[in-house]
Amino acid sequence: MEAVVEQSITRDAPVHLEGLGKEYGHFTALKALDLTVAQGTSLGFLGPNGAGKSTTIKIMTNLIRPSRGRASLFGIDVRREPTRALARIGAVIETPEFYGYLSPVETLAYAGRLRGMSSKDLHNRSEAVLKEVKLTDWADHRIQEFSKGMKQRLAIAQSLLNEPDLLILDEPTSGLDPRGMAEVRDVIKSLKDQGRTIFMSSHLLGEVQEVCDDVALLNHGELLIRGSVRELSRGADTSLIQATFLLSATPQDLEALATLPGVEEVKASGDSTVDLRISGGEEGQARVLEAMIGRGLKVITYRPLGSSLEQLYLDRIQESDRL
């Protein structure tokens, strides 16, 4: 009985995407994808280039058909009934373009009235959305007129318009400065505490660890790691750290550094500096730290160079390369 509400609860999830699968003609771009996102979860799809995250969303959102398997949205297939598979979500794909010849109102309002919205709540929501990504001067300028940046903000306003319960995301910063990026990081932080579910790619792991709860590792179209940011980066294997030291490390601090359990590569960065690629995780660093101040070394600093879940992607992203 409990295995049948489970299945159940799995099947109606925002997004179950079952032994999803996609042929270019003899390219294969996605082999058998399973993925579920539950309610409120917000998911980083990340991968390389060409790994397939692009694939899979233009799949869920009825840009392209899967050439087996099926992908559904809160239970519904997309294939067999897009327009009810869709009416619940909002979605940024690459970096749309929008007619030129009509003003981000007018847009949001060809949008709304597709997805049967009151002219009231189109007026209320197109006030808040274009408020929301600083877009409110240009209102009713022409589209033509715009941007990349501005493009993308618009592309991330019709996204929020009918407040989804799932928002996919395609590379939402793409083009955007630095102050945009924050900004639209802001308001998929402001929704996933609002409780809804995100479905995100980027290529930007520091965006995806500051924003998601769970990663998705994508390559070759085959799903490497499913997990929680936290635990993932926990659980990476291997770091690297910067270590700097009051005195500069002589070459015997240095071959001293790589005979500690836990170092597998030690390499003098500068003066006083050390980069050192440790295995075992958080506990493994800690350990070498304990064992640099054992040794007598003075270390002022010691910080990771990029993150674990970085190192983590890098790791087998290598890997599924190698294979």
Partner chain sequence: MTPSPLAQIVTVASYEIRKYIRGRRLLGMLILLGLIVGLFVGLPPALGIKYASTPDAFVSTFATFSGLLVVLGGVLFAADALVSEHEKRTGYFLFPNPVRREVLVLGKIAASLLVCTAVLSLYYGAAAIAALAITGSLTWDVGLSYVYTLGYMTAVVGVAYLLSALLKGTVAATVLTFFLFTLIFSIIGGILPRANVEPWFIPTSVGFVPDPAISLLVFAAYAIAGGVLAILLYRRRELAS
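Form predicted in complex with the partner chain already given; the form predicted on its own follows:
If you are looking for partners or other molecules, they are not here, because only the chain is given.
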């Protein structure tokens, strides 16, 4: 009975992809992707440019057809019943384009009428979504005055008009300056805190770590890893550590460090600073620190260079590129 219930929950999940594949002639953009996103989850769909992220999202939103497999949203097959499947989603795909002579209020009114919304609902929802994306003060300004970041926030507002249960965002900060990126991320974090289900593609690991609970890593159209940000960070086997000593380490000290179990590389990066690549996760890091102290080295700082998740990301991408 439990297996039947679990299977039903999986099939009715906001996102359920089974054996999804796509070819463009002789080029395989997506191999056989299996992926499920549970209600209330914020998933970072991560991978380098050309990994197959946008192809997946375009299949999910019925912009292109898969070569095989199926994509279901809330248990509804996107290809067979696109209108029903897409009724509960909001999406921002690629760079949004707007009529520059319109204002946000006019743009939302136009989009709402296309969705069949009443004038009353349109008025109420327009006010609400513009407030959510912090564009209330710009509601009646011409969009041609807007920065890229403001346009991206307006695109998110438009996607929220129908109060979607699932929000699909394709590279939402692509092409933005640092300020615009920060503004868009703040909006996404606010939506996540409301408990919305979010499926967000990105090639920026730091962005995904900042706004997502779970990560799915894609490369060459193939899913490499899937799990929570916390679990994957803890489970990453290899890490880069920088150690700073009170006195400079001798060549003999460096040679001794290089022979320690788990130490894959030792490189002096300054008079009293050493960079180490260490395997074995957190336990491996602890063993190396104990060995340094055991040799009489006075360690001032011992810190990771980048996150362990970042190292896991790079390692898996490099492995995938070699295949």
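A quick note: this is a predicted structure, and the numbers were derived from the prediction, not measured. Numbering follows the first chain given and starts at 1.
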{"query": "Hinge residue among 92, 43, 221, 187 (rigid parts rotating between these two forms)", "finding": "92"}
